[in-house]
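Single chain ahead, written as structure tokens, the form predicted alone.
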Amino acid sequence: MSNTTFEQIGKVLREHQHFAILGHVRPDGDALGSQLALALSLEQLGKDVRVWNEDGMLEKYSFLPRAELLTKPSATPAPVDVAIALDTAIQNRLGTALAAVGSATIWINIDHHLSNPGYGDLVIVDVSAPATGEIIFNLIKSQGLPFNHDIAENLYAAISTDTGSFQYPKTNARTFAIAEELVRAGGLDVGKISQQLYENYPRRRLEVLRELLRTMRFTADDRVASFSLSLKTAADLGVFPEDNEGLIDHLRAVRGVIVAVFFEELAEGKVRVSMRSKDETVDVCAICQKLGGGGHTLAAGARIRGGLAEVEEKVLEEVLEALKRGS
């Protein structure tokens, strides 16, 4: 953990008035219900709070309490004392959410990826963190920060997301007491979240996962998998950006895949790649790193410059390289 306490944000968020929580583009349930947790909180304190996200509230996460509060930012740049960017590991990820903010007194950078380099005035990047949701609950109870069920399922749709619903290496002992707290001081009902996160997928997720499959290739022996989204593809198929999470992840289900790799083609000229990783000695982040983006050892994701297949063949290069280091 990073040298900054738990005490001194607690005394930020006590002493000043006015605050912007702000998140990555193209966020993920792990960032939607950490601003929306932190924000509910600061509430309860009698607190000003805008919760901005480039992207706004997603469909997909629209029946977390109290969505209606995250917003897409102001066009107006706002003045706040204090900004808190939640579970971004670049400042730049931000997107307008960061030029929303007209100036700020204090920035606080909360987050859990190891490509965060530690900007803003006080820091806490927990790499040992499955979720950045979990710091947040330690923030929230270390300091006696108002708690109620709101920001209890917030919190644990923010943990269940980015632990592959408790499945990832880095859950731990730690990570189910609070999810058991969490369930039982803010009375969840699991089954209802967990039907509303992962059994209420738009047809057109399917559609889209088919047309993947098109294109899936297998290289290395078959330990590298790999499938890419044309924009024409998207565009036929009315694809919205959050339709893509979580698809990866048939791809690392592959028995004998080490590495599983997403291309999706952007309008501005640039491919996104997501990459996972079932070894740690393949570490993906050094490779996105290496590319320009960043993310965990066993999760990361870039946006390059280029056509789609000339960018396939330069990431999946770079793959095979790590994974002859690796072996």
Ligand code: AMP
Given for the second form:
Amino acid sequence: MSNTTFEQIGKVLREHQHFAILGHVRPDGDALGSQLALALSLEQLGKDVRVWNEDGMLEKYSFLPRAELLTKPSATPAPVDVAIALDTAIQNRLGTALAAVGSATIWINIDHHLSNPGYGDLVIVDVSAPATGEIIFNLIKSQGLPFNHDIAENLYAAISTDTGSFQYPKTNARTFAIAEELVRAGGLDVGKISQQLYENYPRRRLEVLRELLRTMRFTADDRVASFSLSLKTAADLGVFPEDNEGLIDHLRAVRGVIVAVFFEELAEGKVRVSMRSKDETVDVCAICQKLGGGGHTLAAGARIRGGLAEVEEKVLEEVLEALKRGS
Ligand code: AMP
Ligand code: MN
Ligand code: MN
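Now that the form predicted alone has been shown, please provide the structure of the form predicted together with ligand AMP.
Below: every chain and molecule of the assembly, starting with the one above.
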């Protein structure tokens, strides 16, 4: 889908002064790490850079180098020359960060989601990339943009988290080659970063998992596993939105399970649905697109209007249909 070259983007980055770098709501390590890495490189070029995410910096990722650069968007729209959306499948997933960009001469869209329609003036959507961080690395290297330890650590965190610690199927030799360069040239301490990423969760996360497991269901001859989080349970436990990132992997990890689904009741009368597949013929992106969302073939999501039970039934039915068509 990319009709833009890294050279074209490199030229725009050098020729303009005021930038806004944006990422999707409910950010993950790939969105936040990619945003910070590109911002730090532009900062080294002497550019004026705002780094905005609707949710601001998450506590979980606040160890990332220069994390303080990433803030919630300003309440009043600010004019910038260039707005850059990273890791964001559809423009409205920028949330309030979208409205905060008052005017931008050029919109750049850099992403790896299959469902990205290619919004913006300059578009690089590389669905073969396991993380947006990998595309940012390629951009920085190919264009000779500034690179240093802090940029390397942000990119490493982006790639490590979006590949499930170098495990998911899009992880390939190139991913390891990039990781090697990040570790070597950036002088990274892998053990320390991994500990901050994977061994520094609040106790609450496990308490959420305990409640989720109580709701666990297996359907479609145990090929579909799901669990759900009600608003009440979330309130009782004082859950932070980021607490449940990755918990769905427990469902996918079960032998025989092809599709894992996590339902999270949201305050605005909607349910956030997270879906994972471990079979390429069961495309959860297609299922989620049908439900108004999007993502990747093996990891996708949607926000659906309705109550928890009602959405669960509707979604599990769609999954069952997809299973019948697929494997
Ligand atoms: P999650 O289950 O939230 O980790 O999301 C899995 C993948 O699907 C991520 O790459 C998201 O960016 C994408 N995704 C999640 N929710 C949506 C949505 N409502 N619309 C489009 N893409 C989504
Ligand atoms: Mn993401
Ligand atoms: Mn990503």
